[in-house]
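Given as structure tokens, the chain that follows is alone and in the form predicted alone.
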Amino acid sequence: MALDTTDDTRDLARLIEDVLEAYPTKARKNRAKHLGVSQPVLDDDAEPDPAAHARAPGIGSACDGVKSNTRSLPGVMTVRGCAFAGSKGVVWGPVKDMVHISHGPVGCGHYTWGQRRNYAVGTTGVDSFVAMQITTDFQEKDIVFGGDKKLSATIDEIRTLFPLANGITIQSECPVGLIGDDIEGVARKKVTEHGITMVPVRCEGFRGVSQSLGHHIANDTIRDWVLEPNAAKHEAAEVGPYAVSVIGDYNIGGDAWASRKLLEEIGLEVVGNWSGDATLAEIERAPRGKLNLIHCYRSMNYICRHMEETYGVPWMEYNFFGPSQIAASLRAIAARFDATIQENAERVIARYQPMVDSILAKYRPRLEGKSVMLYVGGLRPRHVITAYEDLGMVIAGTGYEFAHGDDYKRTGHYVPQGTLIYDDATGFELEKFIEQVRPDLVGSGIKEKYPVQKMGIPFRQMHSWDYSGPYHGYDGFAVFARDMDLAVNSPVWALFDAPWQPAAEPATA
């Protein structure tokens, strides 16, 4: 169960020390900075996001002592991605009416082909291209002589094959940065020839320490190649007084649709929902909105800050995981508008309460007191915490693959004192923590799924919802509760013996 007493905190500190003992001295000192136990709050001046207002008084803690956003140790297994994954796989890839070229060898593009379940409305290959993989397929001669000509020919071919595509992005892989292809020059030339948006993205995988830099680079290209060149378009766009853009929701399993439904029910006009199920036009008109709502803070806060500084569009973070945070976020969002929206928000919350009560009555008795360890990227290591708590579950540990310091500062408002915190955990560390804590459930990525299950511990894939979803909104909470119950209470865990236990003798006739 939850580890929040003084004795338990000491036990976790000893656990960290025991795990670090396996490393050489230099590696031990390095990794010690990335592991810790959440501490009492020392400075509670300001809430980092509106959803934090729903937290019970005193439950917050301080996690910002954990070091983050540094290079992984050479020679250890890390589950981080690269800058290419952050741009192509996260920010740009879900924009449905643009073709996204993986510029380089086929391997990187193939790895990011349709892996994130970014749902989109449209006909694949006609007006939607999310599920497709286009690559310049570098060969040895392209490395030697450069790939600019091949890229140019690829763009021409795309315009012939997909005339309804409204734009093209060029997602550069590692070799492009090494040989110096002029993707910006090709993009400028092709904008003139074809008259559509071209976005060159310098997201070579070796850049930065994780996929986080890829997010930042992708945000900068939205600024430089979409918003600024199309200022006349968004200035001419007509929007109402309740126009909002949802940013950083990638529509995993339909999440963005569930969020959009709630926002429209309280009377807001969602003029942009990106990049999940997004069109280029939605991105172009975002500066005309009255408020930007950001779900994945880590991947999209850069462009939100730019729009606030340049166009005067305020932004706020929200959380639609679990009923307590859905209600808190709806009220915080409504508070930015007039009494009409505020009254609508209260009516919507009240309308869904019987549904919430029904879900909790069914699943909370089955999940009460069960412990969870989380290790994911982006926002989930903190945002999903309250959804588990709504079901009566407790968080034994949480951590990020590629967080920055401000992510851990925000996490402190979601976890109690005495929670195990780990940043960029190595495969060895994560395995040892799970072995010793023995949680009832682990929520992490596909790389961790099967080793954890082999340890006899239930697991949910929290990057893409294990082929389920949505998990956002009230409808999503029903799916979330069902999936956690199926994982934790599945009878399969009683059907095999632990490998360290002697096998049972077969029954005789």
Contents of the next structure:
Amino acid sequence: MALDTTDDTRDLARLIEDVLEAYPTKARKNRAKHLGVSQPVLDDDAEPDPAAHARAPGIGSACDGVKSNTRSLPGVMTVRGCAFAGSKGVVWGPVKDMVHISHGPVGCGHYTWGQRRNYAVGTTGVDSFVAMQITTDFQEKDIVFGGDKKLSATIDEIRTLFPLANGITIQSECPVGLIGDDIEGVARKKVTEHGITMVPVRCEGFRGVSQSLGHHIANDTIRDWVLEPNAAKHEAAEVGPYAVSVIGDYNIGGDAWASRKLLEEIGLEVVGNWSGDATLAEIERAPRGKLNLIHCYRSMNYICRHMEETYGVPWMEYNFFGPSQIAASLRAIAARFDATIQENAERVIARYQPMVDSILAKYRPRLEGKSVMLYVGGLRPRHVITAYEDLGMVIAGTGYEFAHGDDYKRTGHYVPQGTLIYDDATGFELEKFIEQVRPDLVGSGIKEKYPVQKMGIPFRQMHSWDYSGPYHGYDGFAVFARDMDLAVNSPVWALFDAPWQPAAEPATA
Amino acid sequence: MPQQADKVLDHSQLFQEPDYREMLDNKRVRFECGHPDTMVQEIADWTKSWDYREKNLAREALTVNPAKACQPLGAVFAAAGYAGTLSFVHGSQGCVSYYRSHLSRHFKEPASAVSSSMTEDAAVFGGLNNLVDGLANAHALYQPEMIAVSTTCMAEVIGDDLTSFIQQAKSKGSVPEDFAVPYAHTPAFVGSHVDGYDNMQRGILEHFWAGAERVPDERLNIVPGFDGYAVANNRELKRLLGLMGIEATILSDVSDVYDTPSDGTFRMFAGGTTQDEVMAALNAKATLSLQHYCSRKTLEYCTSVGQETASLHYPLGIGGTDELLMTLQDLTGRPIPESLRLERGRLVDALADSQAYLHGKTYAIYGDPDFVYAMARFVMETGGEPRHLLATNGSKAWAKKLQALLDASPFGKDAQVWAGKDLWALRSILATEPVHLLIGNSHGKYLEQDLGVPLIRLTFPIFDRHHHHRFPTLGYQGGLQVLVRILDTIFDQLDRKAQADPLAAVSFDLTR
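Can you swap the form predicted alone for the form predicted together with its partner chain?
Starting with the chain above, the whole complex follows.
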């Protein structure tokens, strides 16, 4: 049974203490700052999160007591990735009509090859390059003599073999920054030679503390190598009064399509989606949009702020997980436009209501009261909470791999006080927390999936949607509900104990 | 509005619904600014031409879809096969997340490893502090019996010296002085995962054997090599050894590591070769590697301590298994029992039963060097003709060795060996010189999609099919599994063709 999340704050605090016991002193001090229990809100004037409408009028708890965005401890089995993962894997990789070079040794591109499910329509290797591993495959001589020459020749060969690619990004791996290569110099030269967009990205894996800096660096390269040099292009673009860009939807399992559908149905014109299923043109056009709608705040807020300052495009956060947040978000988005759009939004919400009702009628009774622990990246640990609550489920704990303070502030809008909060949790902590809290479902990543399932606890991957999806929008919510049910209510969890063996004694290894 | 509570559509069906099709068409036409359909088609056709092939094969700098990973992945895999062993990869932390994900996606199992999480300051000052603190943390939290240290390219580029770092960590009390911390330098910019496997194996053996006195006995050591099927293959190997009455130590045995039961307990450590076994393995009469290209440095070391050594190229099929058994017989003096002759006969029987469907089938095979060699050999035993044999991490020496195998059979006369080429090169090769069947791993599905050549997944990594690695490919029993996979693909193709065309429907035969 899960602990009662609102009453057992003291138990959770003790649990944290117990878990910290195992660490050497220095590490214990560090980790203690990253673990906590959400607290009562002291500051009543705190500004509500525009993306968290459902829990109006305000804030459920204070979650920003935990420290975040600091270096991971060595040797503890952090779940985090690196800046390359943040840039190549998240921000740039999904842009489909550009070739993304994994610049350096072969591994980084290999492990990310086809692994992030950012769906894109196109012909792979002809006009779409998402599911490809394109690399300079550094050898020892490239380390010794530098890789610029090889990069330059690689770009030329890409132009020959992939003539329909509209641009090339250079995703730096660790050695590039250590051996003093001038990838910006190569890129500038190649822009002149080939006349297409080149984007050198300094996302070496040793930079920063997690994927997060990779997002930021990638955002900055959009500013410096796409928006700025192409000012003439976006100034010439013609867009209507309802033009919006969706920022930070990576189209996992088709998320961006399920979202786009709703935005179009309320009468908006989605002139670009960053960066799932995106083309370079969609990115170039964004400064002309009337509003930027940001879903993944953590990975793309930087460029939204830049577009607001430089081009005057306002931005707002929204949340398309689960019917409560979808309806609230559609209304909030529509409120930025005229009465027609607002009426459309009401009509769309009403039109989907019967479908939502039928999904809830089927799945809510099967999931009511079940507890969930989440450990995901930088957005979903808060954004999906209301979708679970729509299904009658309760959140027992949540945490982020690579969030910052502003994310934990926003988390308070979603979770009640007395919820276990963990930042950059280690494999050890997750195992102990899950073992003690015994939630009915855990949502995390591939590395966590199998350990948790071995413990007999249902699991869904919440980065890749466990090869399912979409989960965004009303159509996505139906899939989300189905998937949580099939995980929680699978007959397999009842088969763990051999009938001749007492349940409390698992077989020894 | 496509969704209904009693029929929820996920991505595999949802986006084929008319409203989504229309929306995506509209997006493409109005906002994507893509190239005209005719141009896309024209280029798509051109990528399958001889002209494109020439340009594609002439590449000197660009690598596209290489069939290889980097050294530390192999090191983590090798270390995982030792009891209670935690891999500690010194360098940037993202790498370790990648290895863990990669192994979990293939085995559908937990894959534990830690990183020293080096960042900018370590790039400037070196990663000593990270290693000192990291070993202490890993030891305290996970209580392993051994920590095997390998390196990412970051640590290699800045030149961190593991020998000295580990010694310093021990003297600072990160782990007890007598705690086993074997290590291997595994630069990602040299070789591939098979070399990382080799380096880590050698590192572990050196750690336990250096300075110890060898008292030769009659036991045998076996190095399986980097093998995605190791779970089942190592068990099959142990069965064969048991039938021959051979006492052997498998050096790095992941069979129980990547195959733990679901019974309510997560076992971070399970199975694996114990330290006592590794220490005793110094005394072995001989060390046999099942994959030559995964073990060159390891065997060199085994020779240097006075052991006999021998290596195979992944003993699969009739000839491959014959060679394994005869090598075992030669090394140990133990005769091959009658039961194995019967097993052999059963695989031959199966080949004879099915030969009509196998004879003259043409194949492209890619993967690690030893696997490609083994598959080519087995395919020729079935009457098939290997046409294109590709190993991105294959050397000239490998190509020469493989060529000799091909030259010895009439079924190998039209084969071409492609050492160092990648799967984008293979795309051109297969577009211009097609084959009936493609043997490789999950990455081959893009070739299947583009060229219509049926893919048979028989080597690491297999992400998109489940549990194949739980069945052996080695030995006569494994040969039977491989044979059935090939035959099923051939029969499925026949049925699919018969279903696709009314005229061909006459061939929709009930018995074959």
